[in-house]
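Only one chain is given next, in structure tokens, and it is the form predicted on its own.
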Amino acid sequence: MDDTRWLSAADQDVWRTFVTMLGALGEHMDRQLQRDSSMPYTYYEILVVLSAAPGRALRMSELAGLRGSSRSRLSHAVARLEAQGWVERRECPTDKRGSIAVLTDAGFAALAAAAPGHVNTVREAVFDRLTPEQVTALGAISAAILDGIDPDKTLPGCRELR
């Protein structure tokens, strides 16, 4: 017996619009950061997470979890950030198998330089297009979806928006 709960035509339209928007928004953010700061969106987000961490440092495994990334993909990205001088990888003092990613002063400066253009792009692409009520609804919808796929709340994001 097939227990699949198929999407209605209206649900399919919403889902396809959502997926298209999500992909296009990520590409839009990436293009702006590449153009204005020579930095992929993925690298920007790694720098953001490190900048908010105590001592601007996190274990690589924790950083991968917070970014929702595989360890191998994160390791490659951090290697590129190291080559830029924006991140240093240090040995973990409590676990010789682990390593810690540390945001350097140069990385913090690169983040600070990229942030204004990125924030303007976010504002123009998202918040300027929505009413205050839609912004509130977007926050609540995003939090509800995150709660469903990340019930242990390991991913960053404010979920107190309801």
The other form holds:
Number of protein chains: 2
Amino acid sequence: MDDTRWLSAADQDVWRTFVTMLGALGEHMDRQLQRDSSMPYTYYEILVVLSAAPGRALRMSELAGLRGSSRSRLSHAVARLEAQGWVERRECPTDKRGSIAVLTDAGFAALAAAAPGHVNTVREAVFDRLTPEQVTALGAISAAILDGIDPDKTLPGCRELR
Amino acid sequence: MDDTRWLSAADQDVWRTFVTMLGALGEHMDRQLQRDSSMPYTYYEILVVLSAAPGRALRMSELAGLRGSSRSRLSHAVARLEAQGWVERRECPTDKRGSIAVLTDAGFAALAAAAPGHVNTVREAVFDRLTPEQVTALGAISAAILDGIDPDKTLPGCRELR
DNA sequence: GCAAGCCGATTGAGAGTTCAACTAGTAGGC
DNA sequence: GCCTACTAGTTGAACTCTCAATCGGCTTGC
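Please give the other form, namely the form predicted in complex with the DNA, since only the form predicted on its own has been shown so far.
Complete assembly follows, chain above in first position.
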């Protein structure tokens, strides 16, 4: 039963702290957005990606790829966002299977309203608490871990950190 | 509208990489446990905490505190674990309101079966990909962030990292 | 030009989480 | 003793996510 390489005590400590932080931070961000802007964090991210896209529009699969989200999840999410009037779905002219998600003006306004509070929370919870060296290290560590899980998921613009 | 202190471009990059890693890693760990041991990561953690407790038993609220989980979530989770025969609920002798979750032998066995694969995944995804310096840095960074969100949630045994 | 297979997207069921009641038991003040 | 306030834990509804199945549209080979 024991060809398993267990973690050292020090590594275990780091892991427990890391995992606890992971959970707490995720919950913290989610709660802030839900409370102040009535949207879960994942939906906020969808709006962000859409707002940065040309014409504020993206094919569903592109959106899923950029967000690292499954098609199914995105489909459910966009359905919800559409019901709220923040996103619209249009047919893709070149491929009749495809559909295109477009950020509405209301969606953009909701995003603009949510962004300051969100950025504030991020700064207070993370960047204000770390030294510049730690921030750099965090970027490199994140990129290294991400790379190991799925190289395709690494975002452009992060390569210089490796 | 703009007394918001936005993030620098470099910080934004770090944030995006970090958040993506956060999501991908969580999903990765969850998927492995679900696939190999048919339990979500959060349930695994509950079993771990219980197994380390004296008598493999804990009051619900203590368990919730140690896991950084809400009472409601834990209640649902333990109900599920009880239905699977991995945990039992007993009355608390000193406080009739309370209930005590006890890890059953079957639960311990399930945990023992799940642990090697889980530890392997953790090592491959995280520790094997980082230098010793990065591991140390990750511990310190995690502790710093955790501290800012809720000081009470910091686990014992992590203090020396700060 | 058409069959077989592939791809984009959606759907429905099942599982986990959250939030807001709600129940039942404890503790403090008088 | 008893009234109020507080605490432990549970419950149900609403919501999000996952997984597997599905459906229609593309595309390749012949």
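If you superpose the two forms and keep the largest set of C-alpha atoms that fall within 1.5 Å, you have the rigid core. Positions refer to the first chain, counted from 1. Everything quoted here is computed from the prediction, not taken from an experiment.
Superposed on the core, the two forms differ at R16, whose C-alpha moves 3.6 Å between these two forms.
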